[in-house]
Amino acid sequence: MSVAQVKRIAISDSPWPWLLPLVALLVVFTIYPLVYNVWLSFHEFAPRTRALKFVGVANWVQLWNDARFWGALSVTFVYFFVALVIEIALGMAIALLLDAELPGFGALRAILSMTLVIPPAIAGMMFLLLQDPQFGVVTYVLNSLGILDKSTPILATSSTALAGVLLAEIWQWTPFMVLIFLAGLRSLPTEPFEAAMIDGASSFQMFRRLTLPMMSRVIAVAVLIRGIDLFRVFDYVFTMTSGGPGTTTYTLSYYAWQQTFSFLKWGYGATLSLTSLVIIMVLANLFLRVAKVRW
């Protein structure tokens, strides 16, 4: 390309010349992959003869009648509703305080944002030492506390393992919902709030009437991004249990990723990475629809 072209390039009133390099990286790094993903689906890897083989609607039809997924299916929900309702309530209830503006209250704030620059599979691991049931923290305390019986090991046990994984899970992003919220908190308008002490409102009063509805939209993106986050939850499953014991913590993502680089099972693999996406994208409209985000 000639200089002369680059110049007419750089004047040019057209969008196209900006926007072709952002369109060829939403074609490479997203389109390319679905599309390879849907084709996938309708495959399945022959070890043998290490080709790809069409099997039609084989893997759909497998997914419908696999117990196994159904089951984790089920566990994927029940992590997704008890880690968001948790981050939810401990995250405003966090910001509330933070926002007193209290010394010493600047620091605590950093610290809480420090966690989330660990890597999930980091956290993982520390939780899976902090849960040893021979010198883990974490079972230490419960011991103690006699909320846990020493020998029932947090992470092999059915009935807690599931519990284990969601303390990482809280601890790494409740403080995401605090920074979120606690922006949410700043930016709202002090004349209501006034008016209201005024009249004699109390705390409870203020924040049920004049908090809670004007914080709407910020908890609503809150638990949109964490909620698509938590859909798709795998490193803290992969590092600290594995989906044992049993399939207690077998998640979507995680079923996903054993069936296709474990059993080699590409197809089936990216039929439930796509069944797993479809479920997100109905349940973000969903929830767009009812809590009416607008962006």
Second form
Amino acid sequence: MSVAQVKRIAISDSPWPWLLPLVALLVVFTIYPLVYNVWLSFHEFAPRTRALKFVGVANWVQLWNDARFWGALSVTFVYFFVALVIEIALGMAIALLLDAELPGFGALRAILSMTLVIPPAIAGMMFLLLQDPQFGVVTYVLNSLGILDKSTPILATSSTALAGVLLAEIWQWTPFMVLIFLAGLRSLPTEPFEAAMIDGASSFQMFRRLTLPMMSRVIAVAVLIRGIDLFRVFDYVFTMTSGGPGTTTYTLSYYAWQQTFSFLKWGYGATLSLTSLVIIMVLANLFLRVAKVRW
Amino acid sequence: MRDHDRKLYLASLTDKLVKGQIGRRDFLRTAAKLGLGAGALGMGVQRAPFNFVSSARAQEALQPSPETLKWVADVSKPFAGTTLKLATESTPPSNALNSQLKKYFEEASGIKVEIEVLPLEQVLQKLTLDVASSLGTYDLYYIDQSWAASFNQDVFDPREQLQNAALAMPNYNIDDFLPALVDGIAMYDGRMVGVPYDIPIFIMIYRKDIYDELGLKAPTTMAELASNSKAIMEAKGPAMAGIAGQMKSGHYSLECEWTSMLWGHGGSIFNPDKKFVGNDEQGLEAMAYWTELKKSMPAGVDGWTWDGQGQAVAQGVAASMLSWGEFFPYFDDPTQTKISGLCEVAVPPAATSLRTKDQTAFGETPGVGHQGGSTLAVSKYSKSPDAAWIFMQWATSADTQALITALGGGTGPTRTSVYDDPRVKANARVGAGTTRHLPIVRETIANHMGSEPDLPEWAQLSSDTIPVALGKYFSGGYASAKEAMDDIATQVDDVLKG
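Form predicted on its own already given; the form predicted in complex with the partner chain follows:
The complete assembly is shown below, putting the previous chain first.
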């Protein structure tokens, strides 16, 4: 290409010369992996021949008949809903509390944000120790309060394992909700609240009639961001329970990882990952429509 | 002084230093007379719990045989500047090689050796990606015994490599590897998948002081194991349980414990028709026994792999365990635990009855002494297979194995001659890096060893299908042991059908 041609392209009105590098990056890092994943879901890796074999829709049929997939899906949904509801409720409560400018609350806001810099896998290891049946602080407190029997290990009992994992999740990510909600609360106009106070509205009435409606967009964004993250939960499960006991804490991401890397079922792993992607996309779009979020 | 006598004298000298019978200054002076420089007597080794390299610091003075290093130097000349890579689990040989011994090989050969120490499942991932892509990222493969069937075509058979006289180490003696291990760990479908590299094996480890206090003797039968554990639990529990287990749901360790119980009650995983028979009469008897035995275990046992189990004994939470012998040197290390010298070892309790190999399938060999272990092999995709073969011979030679063991590795040597090596025997006393458990390990390998079946699907069955269902059973997910075992039988059938 001559210098003149380059100059001509550089001063042209066409956006493509400037967009092409970004489009190339998008193709390499997003489109290609996605297409490859779809292609992989119609194949299976044969360890003996070290080759990918075309299996048609076998992986998708297997998915439909796989009891462990349905179990993992239901665990993921339970995890998603419980964590989201608690994180929103706790996050809003703490944000409302911290919104009051009382002495020490500035430091408290800073401390709260510290949990966010801990990698989830490390937080999982921390809570594994905290819930240890022999010396875990959480176990000790629950035993002392009579909530938990001493012979019941939290993470190794079917009825409590998921709650044990959720504890780490909620501890680490509630502060994220607090920070988002706090920023939202600080940006609300003061006039409607002043008017409501003059009219004699109670604090609860103001919260229900003014704060919540005006915060709805902020809440919706927080729900969207955390919701997508929650659906992909992996680190806590990997470090704390490895999906156990039995399959009590198997989530979709953990199952996909296990099939792909432990059992070399690359095709089925890709199928599970795609399924997870489709579910997240459908749920996110539904939510955007229902919550009327505009970007 | 002959090299052998020099080593023997040095071993006895270091033993005296460890026991406190001579001072550091006397040790250094005498060692200097033996021709050892100050650099060889460095005392700075670090040790983390369960990395299986003991803090028997004085033994650092032990060095590889000069004759062996001369051979390494001579044969490696064409490969100087090469870099070799190995991904391995944190095992005694790998840790000792990585932290203390490979420098001797690197200096002599000019070949750089990079050893990645990873959790077992990550080693499998890296290995799988390497063979699938044929990239040869790793020159040497650490192959767990349960993967031997899957990767037998991706490595060189060491018997064939030995045919190349130009690269063969003098006196490498492949027949020196314990035949039971070659059969149990390394052989698949007529091919030798590397040479036996390490051999963790279940032995009985118990607190002699507690046993003596309660008038108990080392269990010789499965019934005695249960009654002893129960007696301790009743006398000392819940502060101290009778026995520790490795029962984390979905983890390979749970499957290891299960096989020991199963084989110990006359059961087997497969019958000669290649059908899962863990749900037969003997299998259910084993489950009933195990369920009862669990009552004598600490509450946290459902969340423990072998690490938690070992820590339970080390911390005085449990009085015994039927588990990997390589924990023993850690228990004996006074700088790491308070139970140094309080534990003793015994061969595993005798089975109520034992099936023979021809009553099973896929080479399964029942025995209460569940055998783990791995082989070391040269990858077929390696870009420097000859250099890798030189390193592999050195790393698995009798001299290097003796050093690994004498440095306090804890695992049983895989070569017959190493058990009789004076450097190894010199450590057979209470203290860090002890080898006093090795006679029991050797006897267990010879007479009580149980080997898992060899089949490509075994990695999935042993690390998922079986331990996930067992975890579900112990957490109350099945109505009965029969239901759990029947479910496993169905799942195993599905996996085998592909």
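Model, not experiment: these values are computed from the prediction. Only the largest set of C-alpha atoms that superpose within 1.5 Å between the two forms is called the rigid core. Residue numbers count along the first chain shown, from 1.
After superposition on the rigid core, the Cα of residue 287 moves by less than 2 Å between the two forms.
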